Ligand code: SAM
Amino acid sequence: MTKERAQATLQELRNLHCISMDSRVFSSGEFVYIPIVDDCAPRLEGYDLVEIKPRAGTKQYLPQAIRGSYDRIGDIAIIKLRNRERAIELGKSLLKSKSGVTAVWQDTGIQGEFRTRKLTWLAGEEKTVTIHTENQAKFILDVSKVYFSPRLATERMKVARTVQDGEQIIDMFAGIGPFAILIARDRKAEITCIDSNPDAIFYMKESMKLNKLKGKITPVLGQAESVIRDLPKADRIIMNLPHDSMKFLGHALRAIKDSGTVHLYSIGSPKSIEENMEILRDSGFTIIDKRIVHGYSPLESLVSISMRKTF
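Kindly present the structure of this chain alone in the form predicted on its own.
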């Protein structure tokens, strides 16, 4: 992959437990090569797989000693290990590496009305504000005040590439606006971004200033189910509230144009996801794409469902 995609792809493959620790990640020219576990190859549809022997002296992106699940947001690492000693060990390894991490926090769960991360400082600077780069777009955020997942980088880019100039779009649970900013950067679309977290709206506006946008983004502070009633019908709606998206299906159905597209994200077991898809079909949608974005627990996954209103 290109160097611009390296960090996002490393995170995706780490989440899938597909990175081999027997070899090093290295760069050559414009590309970065990541060693993968042999058993993972059949599952990596969409990745360019090649057989190659790394040359001596090539750049190492992550030291082999680093093991454990963590999110990299800007120069902040958020470690998901529950064992504090192991989390501190991993954090110190990250700080010593050439990864660019300057602050390390432990994620001990989700808290509050806005479902932000409950963070405990582990090592490095006690900073929570950072600038994160994703698909060459920049986002500024406070990881303690807004929820942002770098694991959706590929998903956000896939959605952005399907948008056409002139679309009217509603992002019902926009956060700091990563879907909208990627869309508006490349398309002359109009996106209304709704979120009930004032900090998310603040950082959305600040992030908009960091990017050159072709489209128009309108941030709106409020509850999606209330705000959406007064908006014109949309060509496309994004519903990224994985635990609760299905609860807002009726609001999306009333707000989408005939033949409009809805991108819904849901966490569940294979059985519950299939049940949700039946509900979607019965509600007047045709499923045009379904895929697992990443694992969430041993029995559940985050699933992306794209659908079109047909009646």
Second form
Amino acid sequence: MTKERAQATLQELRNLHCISMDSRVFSSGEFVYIPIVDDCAPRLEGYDLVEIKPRAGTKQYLPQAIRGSYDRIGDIAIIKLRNRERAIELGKSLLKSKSGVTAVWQDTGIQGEFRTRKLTWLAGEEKTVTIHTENQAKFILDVSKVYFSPRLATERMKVARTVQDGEQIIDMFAGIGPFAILIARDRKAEITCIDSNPDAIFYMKESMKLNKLKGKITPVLGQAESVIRDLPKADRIIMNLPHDSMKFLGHALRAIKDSGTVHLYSIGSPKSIEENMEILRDSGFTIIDKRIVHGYSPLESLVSISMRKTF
Ligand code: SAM
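Compare with the form predicted on its own: the form predicted in complex with this ligand:
After this comes the whole thing, all chains and molecules, with the earlier chain placed first.
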């Protein structure tokens, strides 16, 4: 955008949590260039998005308009563009790009209790099962039958690094177990992984076989709110059901040890997240960290809240 618009645009993009920290804002001639985070690109319709090639030795400026439009899970690309023609065009270019993509699907939304993607085939093979590598761990999954988001890779690693040997952990909404597998790979912890989707439990068990684990994972098929009642109190609880985590707070409160840690994920506007944090403080938690994992919609973000039970 032009220099006159730069300050206002920077503020708008900051409010949307869309500015990437990987590269610097810079100006050239009469224009200012602002690096944006990948998953914001499809939402920034009124902005001019440009691809900027990196200079040798500099950090890479990525083709934002393209990269933010799809998720890569194993050798499957999942395109989030609503416009089918544009999605097919991107799909074909991904197949040609020699990046290892063999199948391309269009994602038209996450649905239901199991949070699965509604997928329409676009190009390449009509496969939905793949092996995905994240933080050097391997996961096998069917992208049409279970929830999995590669955008949480850094977040999962951050949580795993805070775990100590010997901890008892409950992952209430574990999916195929990416938090647990990372933790158990690096720590002698015991993790009970609950999920109500039988396919998630199946792929969790298969993924456990693909990794060398120091810790112990116990997959449990069922509703977290009832399974958790029969479990011993935990040192740490992970609650990754971002639209509904707050509804399960009471169950987590009863299952966490004094001074135990809870990692809760919530999607909302800055105002609603503040309100949730107030509820968490009133429930006896001290917030130890709050960070934005990624933008979700123009006004909402996925936020990670780590907190300790203090009374
Ligand atoms: N934590 C996982 C991850 O990082 O990939 C998956 C999180 S996904 C957003 C939420 C998961 O919770 C889904 O796999 C869904 O099947 C499961 N789920 C939804 N409601 C549940 C409930 N009441 N009890 C147990 N699992 C539930």
